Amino acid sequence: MRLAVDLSGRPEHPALAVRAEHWVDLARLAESGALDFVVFDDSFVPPGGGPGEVGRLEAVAVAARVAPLTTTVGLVATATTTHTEPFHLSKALATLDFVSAGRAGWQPDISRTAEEAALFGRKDAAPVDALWREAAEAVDVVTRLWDSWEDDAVIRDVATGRYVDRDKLHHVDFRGEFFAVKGPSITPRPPQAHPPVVLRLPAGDEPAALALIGRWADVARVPSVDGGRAGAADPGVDGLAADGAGRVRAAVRAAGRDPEEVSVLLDVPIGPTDAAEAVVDRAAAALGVGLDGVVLVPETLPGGLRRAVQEVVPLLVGRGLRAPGPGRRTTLRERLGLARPANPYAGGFDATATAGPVGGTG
């Protein structure tokens, strides 16, 4: 079964949550529990103002610092489309890749609220539909801008004075419904071409979101019927984890993708009160909904995550879960049984003839 935790726990201390040393302590210890990838939570609300909260840092440069610091968990940052440029997310999330060492992966996710939308002063907050929409032409522009240089781009040759090979860097040549973006991008294809795509499913219904999930999901993460209680009365009975998980595999299918290619994992909160035994019941019960894993939530951190590993772990691995031992070395996208895409443009891929709103094949 697929394992990774979800860092968007309340610090034990709030002064915790702007240190580096706390982010790079959680990762070292999901990696000790040979967790297949982290989740750094990121969000443009800002903070309330309320007892302990002392603010928010950005997830990408997050994962970029615990990167060199470890060695063989995955690193999914979450990154918002809706105020972001995708020329941006494609470079930050690529030069992620770069310092992970092939470990990168992104969490799309969307600004819903006016609050949001101020901070900025460019745009007025748009219909939750029109959100999901952008995203998906987000995920579309960044990935043609990661394959904008081909593999073997870069050729340092001396003898020319020349680094890169001009006829290897393409113009993805994008417009669409929200974004005009020509490229090529300024940053060499990443280590995996691709970093694996972490999706969300909303618990209500938003067609849209789901369309997004279907075209462009490596990993889908699916809500439960009670919230994910690792403490629920019966953890086998979980119609709304199956349902999802149906609809996910549905709109993969639908999109013309192979839908055993997608991961889809249930979310479990893990409570201060919640016994070891009920998260793992909760685990065992996921896979025999047709889920493929568990996306761990503690409540709090770093004591919710240090439980999941020392006492959750060793229950997986005691029940044939999971396999004992280290993580491997290797990239996100190989522990997901990923491979690493093709570059399109390697093969005359014609840029203009998809591109368009939430479209092309790219």
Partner chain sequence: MSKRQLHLAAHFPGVNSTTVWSDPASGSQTDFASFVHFAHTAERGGFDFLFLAEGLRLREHRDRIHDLDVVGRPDTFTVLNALAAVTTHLGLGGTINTTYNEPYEVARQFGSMEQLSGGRSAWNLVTSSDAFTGENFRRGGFLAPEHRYRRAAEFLQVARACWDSWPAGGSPGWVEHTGEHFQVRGRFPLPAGPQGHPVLLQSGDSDAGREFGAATADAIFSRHTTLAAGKEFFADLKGRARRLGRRPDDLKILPAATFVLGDTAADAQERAEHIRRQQVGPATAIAFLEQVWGRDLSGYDPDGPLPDLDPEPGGVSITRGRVRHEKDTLAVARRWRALAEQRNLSIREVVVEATARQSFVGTPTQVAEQMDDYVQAEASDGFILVPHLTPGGLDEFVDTVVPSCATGAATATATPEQRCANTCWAGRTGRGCSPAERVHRAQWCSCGPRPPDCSGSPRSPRRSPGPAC
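Right, and the form predicted together with the partner chain of this protein, after the form predicted on its own?
Just the single chain follows, nothing else.
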């Protein structure tokens, strides 16, 4: 089974949230439990609730700070698409992949609130459906920019004085509903080509989010709390997991992809009083209804993660659900059983075919 941890939990001391050492310790702890990846949460507003004032560091920055001090664990950074330029996102995530030697992942999210919009003052908060469509377009642009450099674009041909083969650099010429981006990226194609995309299925009914998952998710996270979808009776956690996984796989199929290529993981909270056995039972039940693993979500850090690594992981290993021993040094894609994607531009891909009416791929 796949096993990850979400590090959005409350720090046990408020000051920890902005300390580099806190995040390094968490990632190393996760690595000591051979977890597949950690997720760094993000939002433009400080986390609410809880005692004390808790700050919030930018997630890609935290992942980059942690990367050179870890070796096996995947580093998935949340980055929102509502107010940030996809061009900046593309190079930041590609660079996270370089500095982590192919362990980067991206959890795209949206900024839903007027509070966040007011920090930028560019536009009003939009309906959630539009925000998800914009997110889908952002993922599309980011992916094209990753591909805008062919892998062998740098040739260093001393005889002709050419550093790069410019026929292997491509203007993406993207024009969509929300963005127009010329390209190519200023950053070469990252080690994994496409750092895996992790997406959360919203607890409520948000069709555009499901469409985004169907088209782009490498990992889909299914909530274990009921978002109160219209007309649904309380199905229990296993029912929610089965229902979420079913919807994800249907969406993936509808997008013309193979549902087996997407890891569907159940979010499993770990509260201070939850017994490790109960967490493991929950994970086993998720596997039983067709999911591929779980994302542990400790409510407090680092204590919750320590219990996950020291108590939950050994039980999972004991039940034969996880391999014993340290994590392997692989890319995150390899860990998730994903091939390194071919570059569509290398085959004379017509970038304009789905992006819009602009001619020429450069």
